[in-house]
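This document starts with one chain, in the form predicted alone, laid out as structure tokens.
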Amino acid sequence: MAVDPLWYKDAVFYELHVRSFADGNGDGIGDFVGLTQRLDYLADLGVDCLWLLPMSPSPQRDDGYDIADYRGIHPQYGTLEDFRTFLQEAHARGLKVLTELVLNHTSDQHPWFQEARASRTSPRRDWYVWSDTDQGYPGVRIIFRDTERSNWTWDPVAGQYFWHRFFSHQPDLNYDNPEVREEIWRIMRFWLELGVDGFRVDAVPYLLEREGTSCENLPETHQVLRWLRQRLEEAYPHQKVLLAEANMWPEDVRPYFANGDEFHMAFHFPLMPRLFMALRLEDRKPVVEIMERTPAVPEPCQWGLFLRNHDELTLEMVTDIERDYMWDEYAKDPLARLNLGIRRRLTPLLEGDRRRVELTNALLLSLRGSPFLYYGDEIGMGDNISLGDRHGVRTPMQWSGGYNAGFSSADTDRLHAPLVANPLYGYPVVNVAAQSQSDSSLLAFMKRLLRVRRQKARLFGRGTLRFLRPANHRVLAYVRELEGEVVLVVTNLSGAAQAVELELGELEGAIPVELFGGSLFPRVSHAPYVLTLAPYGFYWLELRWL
């Protein structure tokens, strides 16, 4: 059966980190085994794709991110035979598999950086950034300002200071380097041949800098992703797909698109935000500000929606006004900050509220792009601030109400992180198990929202989307349209019952079916069309003309 080039545009991502979702072997820390076992469920939720945060060999200092071995699995994880049956068994079930691709950097423990600092004639030496002061590019902006002061570190072994835009540890590849560049290509292809769908591809703003810019964004850095993009485009037409990370303007993340020829898709970061901007402020204008300015993309290409990840809800896209309002609103408790951000899961930043949590993944799954759920996020998950950095978000998927919460039958104290055990979120009441037995449950919810987003995945993730502007500004409601299909989105962004008037007149004659009952509600007319919501309910209306 041909495979549609264009999946990833109506396809649902789960993004999952594997150190965090199953232990297979009893150690305390997830691994490919465990992950292979739990793929069933995984298939029954509904989604369609699987995103891992980095599996390679690290010191750990940023949760893997910091790679000290490209072509390898971290051995906490399993082995490289261990990852290919996952694989077998992932693509078996209809799922395809997304790794990390971490461009920008290595570890500082990576044998490159080894060699790089050895010498000064060393071949690797201009494979880093190097320069005999810290003066280099000033005025570029720190990204982690609450631990780092420069984006220069001083190497007493090297007798130079090295470039990074992230942590310390974190030494930036220097993409002048045509070695660097052709060495990426040849990692890339490692992954591709052992059978990865694509790559999410991390931090791609940063990967070179010139002096008297931000060394964001730069042209050269595009010519690099396009380079890498014809390669894989000659290697595998039409096969793989590229996912950015670029935490920017969504005018400043379309040239990432380019012209079809750079990312398949890219993140829409200020999005996000705004979504629960909306949501406390009870008006529809964030996201709709927001998604108007959002530039239209070359046909292949695709927005990728989410409402929280693994790291902290980024408030870099927003103004400082609108980062106060949400510290004031989402992070009252100083340990929820970090960085820029707010380091919480959904159901916790929205207080446990249900249907809050349950409209907020309604809009995700119906607007225009390819919606990224969080692991644990289905069953509504808690968190633990007090970890430090953002591990907080990423403790061990709550399974059972059992011993380790069914993560693994390790002893409890030999568990990579705390399992969540508050009375709110904590694992005896929140998992998988006692949901998968509740047909009212937030996971029973979830898997009709994408069972039901399914039948309609073309619509959803390729059609037109029209914004109404009702009067009742609590009240956000489009028309996603597609070849002849009609669905009409109202959501009430509201904690009280609201009435709206909806011109839909050039909808005239169409009878509204509801997609999760099959109810029949009244004929559109030339009349303003009046509907009821509860207090952030929401409807998906196909609109059929019969």
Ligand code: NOJ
Given for the second form:
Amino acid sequence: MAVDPLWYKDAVFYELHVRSFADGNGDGIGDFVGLTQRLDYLADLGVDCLWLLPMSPSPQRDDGYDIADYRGIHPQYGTLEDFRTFLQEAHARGLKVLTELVLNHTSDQHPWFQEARASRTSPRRDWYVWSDTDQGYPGVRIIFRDTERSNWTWDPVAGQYFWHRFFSHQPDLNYDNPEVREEIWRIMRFWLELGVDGFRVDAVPYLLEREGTSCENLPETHQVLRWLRQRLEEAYPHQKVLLAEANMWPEDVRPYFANGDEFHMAFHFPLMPRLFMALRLEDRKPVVEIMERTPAVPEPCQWGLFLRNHDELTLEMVTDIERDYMWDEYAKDPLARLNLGIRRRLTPLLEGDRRRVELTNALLLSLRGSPFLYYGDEIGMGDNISLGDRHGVRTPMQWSGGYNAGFSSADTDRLHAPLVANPLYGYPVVNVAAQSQSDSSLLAFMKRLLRVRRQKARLFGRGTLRFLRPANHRVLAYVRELEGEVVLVVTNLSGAAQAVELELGELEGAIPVELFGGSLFPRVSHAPYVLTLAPYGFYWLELRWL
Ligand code: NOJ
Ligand code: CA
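If the structure you just shared is the form predicted alone, then what does the corresponding form predicted together with the ligand look like?
Every chain and every other molecule in the complex is listed next, the one we just looked at coming first.
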């Protein structure tokens, strides 16, 4: 059967870290052999596409976002052959696979950088951004502000400063140099030929620098990205997907879709903290406001929605007051804060409250866009904020309550990161095996949610979204609609039971059918439609004209 080229608009994505997912050879580090063995779990969970964190050879000073060889597999994760097998097995189960394209910077251990720094006349010199002073591009913000003091670092070997937007061991590539652009395209081709379905493209706003600007979202950067997309379409027309990581306001992300000829997808960063804010404030306003501020995107394009990922919960796309509120409410422990964010997983952020975890997932899966789940969140895994950097949200997957959580047969001391072992979230309590045995587990709930969402994938992925404005502002309600199909989503953001009167106007005469249990609700009349909701309760109601 022909694959719909817009498949990503209906898909649910699952982000995972090979290092932390499953160890196949018993050395304490996750690898492709282990991941391949767990593909049945992912297919059974009901996701459509996997997104893998960086997997290429790397000194691992930024968990692989510091690449030393773009055409290989990090030896701890296996071989290219192991990757090929994994890809075949994933595809055989109907799962698509996105890998990382880290194009803004390399590791300082990359041979290109080693050659570039060695001499001013090296042909590689111009592959990076050099200066005799550290005064260029003044005022450009520092992203990793807890570790870096400047975007310039002195390289004693080169005898010059080099430019970097992230860690000082991650020199930025120079995209003004056509050789760099061509090489990145060749690298993309390499992986596309192997069969990957597309890329999550890292840190796209920062490709080029221009004096007197913020060096972010520059027209020149868009030009390079559109050029890459053009190459992609020429070589693989309508076959592959590009997803942008641009942590920006919606109006600044919109240009990354261009006329449908730049990125297929981009993450919606500002929505994420606002979902948490709405929940804490028990008020729909933050969500409605940001969604209404979100511009329409061309038909083949799609937003990527998420609650958590492998980074800190970033609070860059909020006001200072909102950030303080989020820190006060969600990161009382200063150890939980990192850069401008919060390094916690979903369930601990929500204080282990099952109702809130279910509600946020129900929102994630029913708002307009393609949802991204983060590995382990489907079982409510905890974190470990005493590990450095963002490692606390990247601990080994908890498969069972047995030896090393079923993650690895290695000596426990050799695991690449300690297992979460605290009394609330430790692997003896929170694990796949236990939750697979219970219909009332979070895992069972997530599977049901994913199953129902898949039945309505086109509607949730592509349908219109219209917010309702009931007087009760603790209720967030919206109508999703596609080609005559209508689903009404009603959610209670508060910890107390709520009643709500909804003006359903043109839906008069329809019978709402609750999508999880199939129960019929009273027919919609001309009068306001009254619903009551349990604390943090929600409904997905399909409107049928019976
Ligand atoms: C964004 C990635 O999500 C993050 O993990 C990484 O540290 C930076 N880009 C630098 O590559
Ligand atoms: Ca291993």
